[in-house]
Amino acid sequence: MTLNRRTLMIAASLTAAAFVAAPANAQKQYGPGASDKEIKIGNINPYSGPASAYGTIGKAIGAYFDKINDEGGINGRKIKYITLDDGYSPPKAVEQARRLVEAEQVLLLFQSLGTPSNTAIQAYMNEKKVPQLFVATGATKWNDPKNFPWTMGWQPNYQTEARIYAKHILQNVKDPKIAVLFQNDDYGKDYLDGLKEGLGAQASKLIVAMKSYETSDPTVDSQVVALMNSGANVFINITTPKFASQAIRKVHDLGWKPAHYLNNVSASVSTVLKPAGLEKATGIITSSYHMDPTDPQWQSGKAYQDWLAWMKKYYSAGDVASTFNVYGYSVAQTLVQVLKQCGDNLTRENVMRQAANLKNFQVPMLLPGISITTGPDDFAPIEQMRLQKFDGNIWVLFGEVLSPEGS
């Protein structure tokens, strides 16, 4: 399964202010789901099934929205939030959106997880002109406002994070003979493609070796091995968090030294790098959007301060470890900005109007120097990514903040 995880950020923050959106005329008009009292928003996460993990996603977002509604609401309007379960089945996800849409009437679909099952509404969210805003996945094809007006992605995607490897790769490791582990899905397969393209014509001659796993393999140990084998002197682990300090592990164990490039899916420090064993990750690079609640040197600002409190007082029953907290509380500030924008003209099309017209919006837990920027070609909310090394004690940033090629 694939998942979309990873976490951003981001804040409320009042520089945002700048733009008091807004339709010039004090008329209010409201599409289906809105009304002078609420906005109803429509969620669908896999609550039950073998991706429950990300369930937190969505459970987050409904805690960060009771927190907006204590405040006040949005313009006076309390948000009114529906999330359903669809265990990871794309059919499920196309009977829970039409009963969202049809029979909830929701303003806007929200945050809809992963990506087959975004896949599979896709078609009708935009057949029936409903925003498919935010969705959690870091495929690319989420970014296509010429086909697909109606969907928007909010992540980096995965072929942009692989690029950024590539690249760093291609400039620092001499006569590079690359390893890959990845997991046998989308997500694995876009990094993939990212990790290709990234190398351009010599791909094939550079990588000299690819292990995939299925997320039902109970360990890694044996790709590892081979992996290792193969000679390579660059690892490129693209994995889960229980994969991912498996590999962390056995590639220390194996006495391998290979450059070792992390995906940004799995750069927590207490849930994958403590596990297997800070000293063994050192050195690791990783690229990333979003601060690690677990990494001590953001402690001690005022954006994890924030988060911490929310989280104890609207989700003590989440884990504070958890990046998928962080993700959930700052795709939640996203949307919170849009519906601000939209002032008092609450229709769909102004819904997807405003999403396509956030102008470098702070989030607080992004990371330094990283904010939203989407367009009406531009429908990729999050695209600047910044590389980390690890000391063997926190995520060390290094280099300016990147931002895909040609975009």
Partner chain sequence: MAATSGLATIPVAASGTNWRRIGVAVAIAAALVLPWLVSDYRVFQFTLAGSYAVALLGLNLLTGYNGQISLGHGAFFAIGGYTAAILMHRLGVPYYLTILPAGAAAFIVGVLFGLPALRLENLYLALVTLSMAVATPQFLKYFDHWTGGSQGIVLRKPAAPTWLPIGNDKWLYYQMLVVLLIVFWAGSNLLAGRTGRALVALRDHPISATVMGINPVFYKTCAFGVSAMFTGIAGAMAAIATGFVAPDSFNVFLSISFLVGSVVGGIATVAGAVFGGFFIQFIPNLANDISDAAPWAIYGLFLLAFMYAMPTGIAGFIRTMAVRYAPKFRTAVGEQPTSQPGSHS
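Please supply the corresponding structure for the form predicted alone (the preceding block corresponds to the form predicted in complex with its partner chain).
A lone chain is what you will see next.
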């Protein structure tokens, strides 16, 4: 074999090898915030201000990502989690979103909390084509892939929850006269719309009083007094944790004994009911879709034991009685699944594609019978709930798993 011929054959072999290797290399696609070693995730949470009780969710999420990183990350990539405080202020949320997208160059924004804050940044996130993924609010507007293809919710929506309460009232309260306390923003109005829809043609007759509050208000005591004076025998409590505690305490102290329905976002025993006084919360009805860590029926199971072990190791400062820490753990698991499905295609487009491709995904701390399913035209991951009543110590589940279509 001549030297030239041998040289040509070697060159040909190297070229062929290069072509064989090329498809594997070509499969790796990265958007901003992603690389062979890292996935950068942004988050906005109210660590201060009127909704600061929710701040533990952001911390729990970070603690779960610490666990994932200790186990080697996702497909060999570590998560870099950047979480910023907006004080539950929409203008501050806009400022923080811009910082995360433009300065930090995150791959996605995940679990930013609050209907007002997410509403303020929704147009911006969609204009920039950055995932606004699994937002921490149940407003119905997050399930609108046609108009906002970069925004997706996670928890059951507020209107569905309110319709479930309306149905229960109509079936169980004789001659209902309904009083409603609600936060004066899209979050509160979304619940109100669902309640009216659930009550149907009778809504204007059955709702005898409505009072709103602003997040800047020091208390809701005067609103609760006015609602009691309406003669209502049903109280719908649509409030965030600080104001939920105030309302529960005031209803009890006034000696008012309505059928009391509390929105799910303020159903934490440790954060809401204990500050109000457990005895004052007895008999309240709410809904749930995940396990309550204070409920003994779950505490011997693997899902709870795994969660508790994680809390002790990664979030020892967190409250093991708080449902908010169950929530943070569960939503973080959902994002990890999405990122696993992305494989080596870590572009913003593929993140949304995989988020819309969850099929009966089982999250351990969700209630039995409840799972996560999404699709290109379905940006509502969880659409089922169960009712529960507080017995003075724990929430007691009752009835069947409910969905927008019924049981």
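Throughout, rigid core stands for the largest set of C-alpha atoms superposing within 1.5 Å between the two forms. Keep in mind that what you see is a predicted model, and the values were worked out from it rather than measured. Residue numbers count along the first chain shown, from 1.
S.K.: Taking the rigid core as the superposition reference, indicate whether the CA of Glu102 shifts 2 angstroms or more between the two forms.
M.R.: After core superposition, the C-alpha of Glu102 moves less than 2 Å between the two forms.
S.K.: After the core is matched up, is the C-alpha of Asn229 off by 2 Å or more between the two forms?
M.R.: Yes, the C-alpha moves 2 Å or more.
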